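The data below hold one chain only, encoded as structure tokens and taken in the form predicted alone.
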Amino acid sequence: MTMPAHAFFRGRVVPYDEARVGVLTHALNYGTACFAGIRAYWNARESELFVFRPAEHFERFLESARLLDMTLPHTPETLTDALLELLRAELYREDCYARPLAFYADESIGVRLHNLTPEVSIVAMPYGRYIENDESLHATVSSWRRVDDTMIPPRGKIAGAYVNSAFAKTDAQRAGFDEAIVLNQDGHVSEASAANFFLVRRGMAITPPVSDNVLEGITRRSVIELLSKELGVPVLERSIDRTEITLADEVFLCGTGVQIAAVTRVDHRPIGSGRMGPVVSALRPLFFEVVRGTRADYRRWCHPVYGNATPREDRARAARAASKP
């Protein structure tokens, strides 16, 4: 993995090396960090780099960290600028990935949420699949239940929680699988390890209700409203059965790090032919001209970074590219 130049951290653009924590900071120790996961996808044509709707992933940033008791000084449109400042930065010219960090700085000990100091970082890096073999899965349903919102809430990215999807999928790797699907404490699907389900039967792409443990994803919303106005097929969020995985003619994956994956084998059976179905094929090349800002209809989910450049900051662009070799 190529290594960022540049992070925001404490509230401006520095060399990475000085975005440094100690080994007693209280998120390392106990978790009590957020997250989110937001790409950004270059246009060759146009030279431009889109951020894939950024606004949406810094509101749910923001409700992840009031679900740990932060108050942050940003609106989703402060932190915007911030990661297009960091993105003008680092000159990327490439599909990349930014990963926002809101996490409790103090060095202590003793496990809370009250009386701590919240701090903010922003790192971006090249980033291309997150699963090499995105078209053709082979997933398996995962002994490990996914965490109960009475236990750590599952509609927030708390960095705490993301141990459960790491047994996950290290369960599931170990054992051959490329991925693992999670079960909530009902027995109905919720998620795979970091993304959300889909499957499509009889002409209707079902997905989980957010009440059943699934993370409030803004791909997923995307992939709603694609499926349903681009393409025809109706999208209906229920609980889903495990035992309806195996009657599904299709099984896909969305959110940000995993984009669109299809499924076409779980616990060794085949989902529908076995291969990667018609709504799964029509849906990712869609999805790839939405991100990338060749669809006019969803220009708006397409945040350029260059292109709303100030003056001085295309001048500093200039003199960092011209010194590069």
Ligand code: PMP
Given for the second form:
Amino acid sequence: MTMPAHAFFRGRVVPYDEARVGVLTHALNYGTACFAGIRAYWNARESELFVFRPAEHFERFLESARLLDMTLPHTPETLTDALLELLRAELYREDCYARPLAFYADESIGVRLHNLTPEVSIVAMPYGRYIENDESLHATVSSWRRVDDTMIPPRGKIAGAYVNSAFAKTDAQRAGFDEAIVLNQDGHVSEASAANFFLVRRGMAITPPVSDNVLEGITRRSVIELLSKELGVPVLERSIDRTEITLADEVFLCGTGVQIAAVTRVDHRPIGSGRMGPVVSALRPLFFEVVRGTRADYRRWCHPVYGNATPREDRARAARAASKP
Ligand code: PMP
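Please show me the structure of the same protein in the form predicted in complex with the ligand, now that we have looked at it in the form predicted alone.
Now the complete complex, all chains and molecules, led by this one.
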């Protein structure tokens, strides 16, 4: 992984090496942090970098912070501005991945959420594929169960909860699989270790509802719209039984990291034909057109970094300059 040169830290963009915390930091010891993962896609024809749906990512980020009882002096707009400022400092001209983090920064002992001070950082680095083999994944149904809303709320991207994902992912990979599919406490399909789950059966796409302990994925939301509006595939949000995976015509995962990944085998059983099916085959190229900003009708999801976007201070400066006689 290419390391970033800068970080947004304590309210400004600094050299990455200056963004450091001590080993006693509360979040490092107790997992009391939340994060986001946001991709930006390079569009070579326009010489522009497009951040994918930053407002939605930062809304969820602030919701995760609220779950952790954090009060942050930020809005989705100020966080977007911070991200744009950071990306402009990095001057990336390739696909990249940004990692906003809100963490309890106190260097103190004592597990709790109250009487603590949150801080926000953002870093971004060049990033390609999260999963190499995203056209024919072999997944396993994990023996680990997804954290429940009554344990650590899965609808927030809460750092500590990712140990649950890490157990599932490592066991799956050590057993020779690419990815884990995790069931919730009821035995229904929840999601993969860091991606939402869809199956296609008899022409209909089905994905677990947000009340089945899934992260409310931004890609999931985008995919639901693309499937139903652009590809004419109806989407149903309902609980999914484990055996429905075996009988599915297609299975795929979606998320900022995995993007759209076709699952063609689960626990050594082929899904449908055992090859990437027609719905995922149509969805993938459409998704990449959309995120790269080449589909006019979805351009509203793509926030330009270098061109039209001016951060808050620049806008204020421009407004002041414009108002001068
Ligand atoms: N579920 C989990 C557990 C995740 O970590 C992610 C990645 N953020 C997703 C689903 C997909 O969410 P999104 O599309 O917002 O990245």
